[in-house]
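What follows is a single chain, given as structure tokens, in the form predicted alone.
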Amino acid sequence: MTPLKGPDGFNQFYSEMYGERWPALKEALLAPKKHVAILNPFSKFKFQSTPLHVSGISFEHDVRESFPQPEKTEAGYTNYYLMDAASILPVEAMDLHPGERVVDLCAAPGGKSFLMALKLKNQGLLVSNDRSAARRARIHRIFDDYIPKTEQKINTITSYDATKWSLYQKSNYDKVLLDAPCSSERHVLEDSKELSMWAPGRTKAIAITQFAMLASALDIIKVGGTIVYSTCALSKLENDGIIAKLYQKRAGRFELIHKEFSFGEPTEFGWQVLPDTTGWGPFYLAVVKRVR
């Protein structure tokens, strides 16, 4: 039998890998989006009332329903920086620390790297990744938004296929977040046209990209270094699949490190926010460390 496509497709496809939890889910995906405001500590921005907090989110943060759009202080830079709680825990899985040589292999748009940056404070070394010179533009806007120049000195925006970077460099950075470019069930599902176009194969298609993108971080970091893997996806393809191949691929080279945090569950690999039972995601990560 042919597999269905568009939204008939899709909801076939998903329904058979989340089973009875489908349909609620889809419902939380097509719900309006919450946010967290991260606190820019260069913009001298305060939060009139009180702030709501995400347990286990350490950058100082509100969240509410709905923010004003973010803009600039009279110190001349943005105010605060709007994310999915869910999109913080990657840069929190890192476990960063000031002196580290670090690659955002994935950055546009640049708001994980903001994050990094601050965790680093201008010490070691933080590259910035993307092949598409229209979101490195935007990668460039929001450091130069958000952070002072001089306050910048660590950071270097680069063009590499993040894919083939191992060609040209080995066994060189301590870290490296690879948030890949997903499937983004949420975008498709809020876009008509999108959707209609959707098919099985596209993540199929998608989870090949993934894997050789993170095949390359484990030959960039050095022996001890760590790899944070993660998607907007809700294909577990793209997710513990991924990891899995690693492990058939990759044997003997890594080992994971298992992460829990306060919202969400944990996988057969990693850890998944779904916006059903918490209101944020859909997010997935898995930590990986490099043995040999």
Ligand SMILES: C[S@@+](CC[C@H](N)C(=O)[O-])C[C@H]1O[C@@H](n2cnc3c(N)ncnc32)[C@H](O)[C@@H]1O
Contents of the next structure:
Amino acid sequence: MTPLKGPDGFNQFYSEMYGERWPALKEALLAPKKHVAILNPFSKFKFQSTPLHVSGISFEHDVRESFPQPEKTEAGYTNYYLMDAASILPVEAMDLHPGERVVDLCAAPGGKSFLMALKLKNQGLLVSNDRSAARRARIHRIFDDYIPKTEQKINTITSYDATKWSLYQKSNYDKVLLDAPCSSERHVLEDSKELSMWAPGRTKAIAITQFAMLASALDIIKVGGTIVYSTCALSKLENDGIIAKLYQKRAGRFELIHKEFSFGEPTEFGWQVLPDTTGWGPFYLAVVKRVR
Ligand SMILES: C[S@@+](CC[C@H](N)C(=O)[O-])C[C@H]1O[C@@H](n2cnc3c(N)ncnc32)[C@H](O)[C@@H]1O
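Given the form predicted alone above, produce the structure of the same protein in the form predicted in complex with the named molecule.
In what comes next, the whole complex appears, and the chain from above leads the way.
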């Protein structure tokens, strides 16, 4: 039988993957998105009311149904950065320390690079890479709007193809974030044109690129260093499926580090935040430590 495409194919594919959970998950994906505001310490802004913290997240932040658009303060820097709370978890999972050499392989628009810059405190190296010139411009804008130039001495923005990076550099970084391009089903569901073009081959094709990026990341990290692999995909092919493939193709070269967070749920190899139970995400992450 020819696999279904478009909205019906999408429904069939994800209901087979998530079973009875799919209707609630789909409803949650279509609900208005919540944001968390990460305080920019360089702006000297203070939240007016006591911030409602999601426990276990170390950046000073506030969670509300809606926020005014971020704006510059008298100090000259933008007051906060809005993101999905689940997007903070990969940076927490990296366990960054000032002085480390870090690369954000797929960095644009740059929210996670901004958080990493706060953790590194201008000591070590932060390479924020993205292949798209238009999207790299957004990383430049975020750095300039949020961080004083004198606090950006360790920041570099590069334009390499993450799937091929290891051809040029090996064993060079302490930590890598691979926040990979993915199926982004939430956006597909919100966009009728995208949904009409959806086909099951799409997630399989993206998974091939994601694996190439992860294999490259394993070569550029030092032995003992860690990679956080993350996506905003629902498709398991792009999440645990990528780690399963790493076990097949790179056995003996890595081990997984299991992390737990205050929201979300464990998966076979990592951690997932789904909106039906948490109101955040979708988001998936796994922590890979290079051992050889
Ligand atoms: C999920 S987004 C990253 C979001 C980002 N980490 C953040 O927090 O703002 C994935 C990014 O990967 C970039 N990308 C896609 N293919 C790439 C490749 N082969 N090499 C490097 N970057 C790539 C895209 O341009 C896109 O900006």
